[in-house]
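Read the single chain below, which is given as structure tokens and is the form predicted alone.
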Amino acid sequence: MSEKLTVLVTGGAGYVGSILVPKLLSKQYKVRVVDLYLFEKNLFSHCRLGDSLEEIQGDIRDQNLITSALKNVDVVIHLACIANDPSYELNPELGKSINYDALCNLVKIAKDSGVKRFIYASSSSVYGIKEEENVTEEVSLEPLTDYSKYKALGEEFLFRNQSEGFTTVAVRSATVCGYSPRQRLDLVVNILTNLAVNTGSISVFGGEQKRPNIHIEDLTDLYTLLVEIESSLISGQAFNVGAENHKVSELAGLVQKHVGQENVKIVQTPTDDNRSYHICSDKIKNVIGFTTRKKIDDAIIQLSDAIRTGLLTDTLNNRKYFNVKMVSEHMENLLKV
């Protein structure tokens, strides 16, 4: 592929996208973002490089908008979705329309439009509860929630459309952590760090569940790498990507250690959320040579600094940091499309 690729990033103004887009621009790609911009409006004002960045405010369910946005696009990185189970469960029909139906339309239109590569943000939650010591990509998918079910079905649909001229790849990411200009504080490491800094107390529901995590900088480095890597290495494949597998109670211990407050308490309570899995990321290392560079410790330190310095404000109450609150707030408009 040439150096002047045009990359469409759906959900490009989201938690991951707001880190990814500047990285793509730094690689001299032309980047087109499609996003509703519900959370932040001016994320990329610092990196407007002539005509290298085009921002389209709109809904991925709008077929006319998507058809137009895909013109002359080489690569799609599909991040847009109703993210996390609580947000999805606010309205499962809405969740399916965005997370699955819109994906299917996007894949079909992209293929018909001459897009060469489609990179799909799946999730390691597609595995459900697993007893295996290391969950590889060959392990059966047993999603426990509608959110993870439609992530898995989305992979199936994407791979059915794999062809010689249309490279498809799915990234089964661990839970993401760390600072972003479009911050999320409803992900496990980020939740625990926010509580520790602001309240001196960490609430742990359960604690024995294994939850793999990955630093947002590593995940966005991977997406950048996948844009141009040799197609034969990735075509029609799913890849696990995670950095560290810890029990939730162990994550709380890391937060307690790095927040630097001696009196941070950890309060454990029972939960019926038994999702637990220990993903193995050897395949992506062996196939394309990708390894993570950041640790969960880095995410905790970075995020706690952002809260303490005021880079993030009112982090216990500001709705924009919590997907379920924002989706609920905008539900009426989302249902109109």
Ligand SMILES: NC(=O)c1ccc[n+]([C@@H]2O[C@H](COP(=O)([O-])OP(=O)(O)OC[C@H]3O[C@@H](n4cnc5c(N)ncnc54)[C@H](O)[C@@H]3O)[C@@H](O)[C@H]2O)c1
Given for the second form:
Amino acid sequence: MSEKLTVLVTGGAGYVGSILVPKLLSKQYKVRVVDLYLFEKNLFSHCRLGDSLEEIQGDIRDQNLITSALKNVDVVIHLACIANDPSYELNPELGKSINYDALCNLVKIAKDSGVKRFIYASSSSVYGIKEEENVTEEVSLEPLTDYSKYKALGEEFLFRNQSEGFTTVAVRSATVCGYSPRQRLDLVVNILTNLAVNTGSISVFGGEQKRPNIHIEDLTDLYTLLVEIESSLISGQAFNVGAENHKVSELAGLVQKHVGQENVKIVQTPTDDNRSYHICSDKIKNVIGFTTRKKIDDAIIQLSDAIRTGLLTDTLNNRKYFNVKMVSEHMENLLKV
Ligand SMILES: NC(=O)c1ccc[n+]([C@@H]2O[C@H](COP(=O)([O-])OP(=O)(O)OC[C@H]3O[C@@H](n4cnc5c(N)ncnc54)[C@H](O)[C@@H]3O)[C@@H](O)[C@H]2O)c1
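The form predicted together with the named molecule, contrasted with the form predicted alone above:
The complete assembly is shown below, putting the previous chain first.
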């Protein structure tokens, strides 16, 4: 039997990572997590399997730590970053140092250390607002914020390092939704669901704007698939991945339907800002056969159950569910590095 691969997941204790890591462990990979644990700790006590999981609390900007964490690693899945616009804008210099400078170092050290594959969490926000009906991977990147700009520049840097022995791939994910042990409630479907369950009222500004979304289970299935899929199919490429490009008013309607028609009021306010984001995810289907299996409805049902049953508590107020609040709280320590 061939030796199982070792996968390093940076940001493995985040919203996406805490669903992904148990999936990788269930595939018998050895998993190493490097994370600052800005939001939640003790996420994996239920799935500790002998020495299959190693957790390292540390900063991806620390080159010594990264060099040591990359020893004997086959595949890197790079999720760690300041993961939305408002948190990034708290301190753009800090944001760049984590989201771009640290990525470049990580790529160089990974390549020098003999890592064979580098999977990068990019974002569909790299396109900016587009008029085209089908925003495919061929469409030019016109990111509107620094967070998105450095996601795009990160892809460029990564792809410049593509070589026969170092497979690089970028996942341009739509906004993620659904339940995770490290919950985020600052993402559109999750925001609307949380408001509907707790206040019985959802405010929608405009509503005609499209927002692409993907269920967290689908996205983490994709990352798992990318660990071992034939290199020639993915090397040096970016892939869009999203399930549905709903209008915000449609998302609100879905939330109302699942949380309870009679209990949830949608308050629609006109806006001048009707800019739409949407993406086409045909390439990933055609090239590697990946299709999403979950619907946005599933995320809404699962999340509203988690709030109602008390699996998630104090969801309107607890700061840990909102990235900008926690990054702001950790700012002093983040600036010390
Ligand atoms: N969630 C989404 O809707 C979405 C959409 C597109 C792309 N992405 C990308 O996917 C990745 C994961 O997103 P997420 O929603 O899980 O975010 P998250 O904020 O929940 O997770 C990020 C993790 O990185 C860690 N981290 C931050 N700075 C670090 C540092 N300097 N060193 C070590 N660890 C550090 C945090 O502690 C956290 O656990 C990110 O790169 C994000 O940009 C997310």
